[in-house]
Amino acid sequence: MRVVVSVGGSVLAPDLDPDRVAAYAAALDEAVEAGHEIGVVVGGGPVAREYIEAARELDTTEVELDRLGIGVTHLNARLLRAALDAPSARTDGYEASVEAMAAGRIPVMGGVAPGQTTDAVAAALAEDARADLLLFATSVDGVYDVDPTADGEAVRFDELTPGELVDVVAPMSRSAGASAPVDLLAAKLVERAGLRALVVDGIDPETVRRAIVDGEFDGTEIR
């Protein structure tokens, strides 16, 4: 199975703990050992948001804020590559990443361009690679009707169609540094490509390994 994993920066490196990064790398290594082709896109997380908020106070443009966030995603991607045992590849584009996956290596990407979140990068890579599964490893256990960290009565969706996913996330703000399980552009790409996707709580790397290797998950399935 060919799988693209979008790992939120707040999941991979909330506090730059090397043990957490190593655990994530081990989960991905196990997926490769089980015979799966894996591609990874890494987000910026708390560090990126700190830079973005500081620059926003300096009246920086949203495009420059995006560039700051992208820079942090590349650092996080480099950190994950360093922890992988499976052959990895530093790639900045989709075509090279697809080629790396086909060659048995794990491409690890960060952000690509202003205005495009790492969610969207992962969705575009999954479409280009004709992936069997797009896995969003986030800090919440699925897609909710509202932000579950702000509303205790938020309702989780166990299953959504791609079109329903677009409808759910469309009202959400997506300015630089905003946080949501799946952003609008990514949702539209999932809908366009008819991708099967899972949104899971990726705080425990075992969740990612289990979803890929065992086909077991607790979250929201998009299909």
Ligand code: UTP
Given for the second form:
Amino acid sequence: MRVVVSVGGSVLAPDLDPDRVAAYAAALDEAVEAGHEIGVVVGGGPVAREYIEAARELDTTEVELDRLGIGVTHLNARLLRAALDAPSARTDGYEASVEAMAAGRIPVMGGVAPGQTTDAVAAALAEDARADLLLFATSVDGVYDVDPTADGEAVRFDELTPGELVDVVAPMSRSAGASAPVDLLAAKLVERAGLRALVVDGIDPETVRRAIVDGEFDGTEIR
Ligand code: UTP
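Here we have the form predicted alone; I need the corresponding form predicted in complex with ligand UTP.
All chains and molecules follow, beginning with the one already shown.
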């Protein structure tokens, strides 16, 4: 199976813990050993947020803030790559990443352009690579009707169509400090390409290995 994994910075590097990064790399290595083609896109997490918040006080542009975030995603991508056993490639472009996957290497991307997040990068890569599965490893265990951290009554969806995903995340993405588990552009790309996607809690990297290798998951399936 060809799989693109979006690894949120908040699950890969909530702090700079080499054991956590090594455990993530081991889960991805095991998926490759099991015969799967894997592409990875890594987020910026709390460090990106800290840079963005500091720079926002300095009266710079939103695009420049995004560039800072992108820079941190690239640092996290390098960190993960350092821990992988499987041959990897830190690429900046979709085409190079698709080629790397076809050649049996794990491309590890970060952000590519201002105005979006790495969720959208992962969705575009999944479409470009004609991936069988797009796996969002995030800090929530699926897609809810409202933000579960703000509303105790929030209900999780076990399954959504891509169109339903767009409808659910669109209102969440409008608010500041967006609470959407998957960003709106990513949802639209999933819809456009008709991708099969899973949103799972990626805090434990075993979740990622199990979803890819064993086909078992606890989260929201988009198909
Ligand atoms: P993330 O993809 O990590 O954003 O990119 P996020 O979803 O807010 O954070 P986590 O990791 O899931 O917790 C970090 C920041 O980098 C910029 C954006 O500013 C984003 O908020 N970015 C990232 C871009 O501008 N373009 C990209 O392609 C990727």
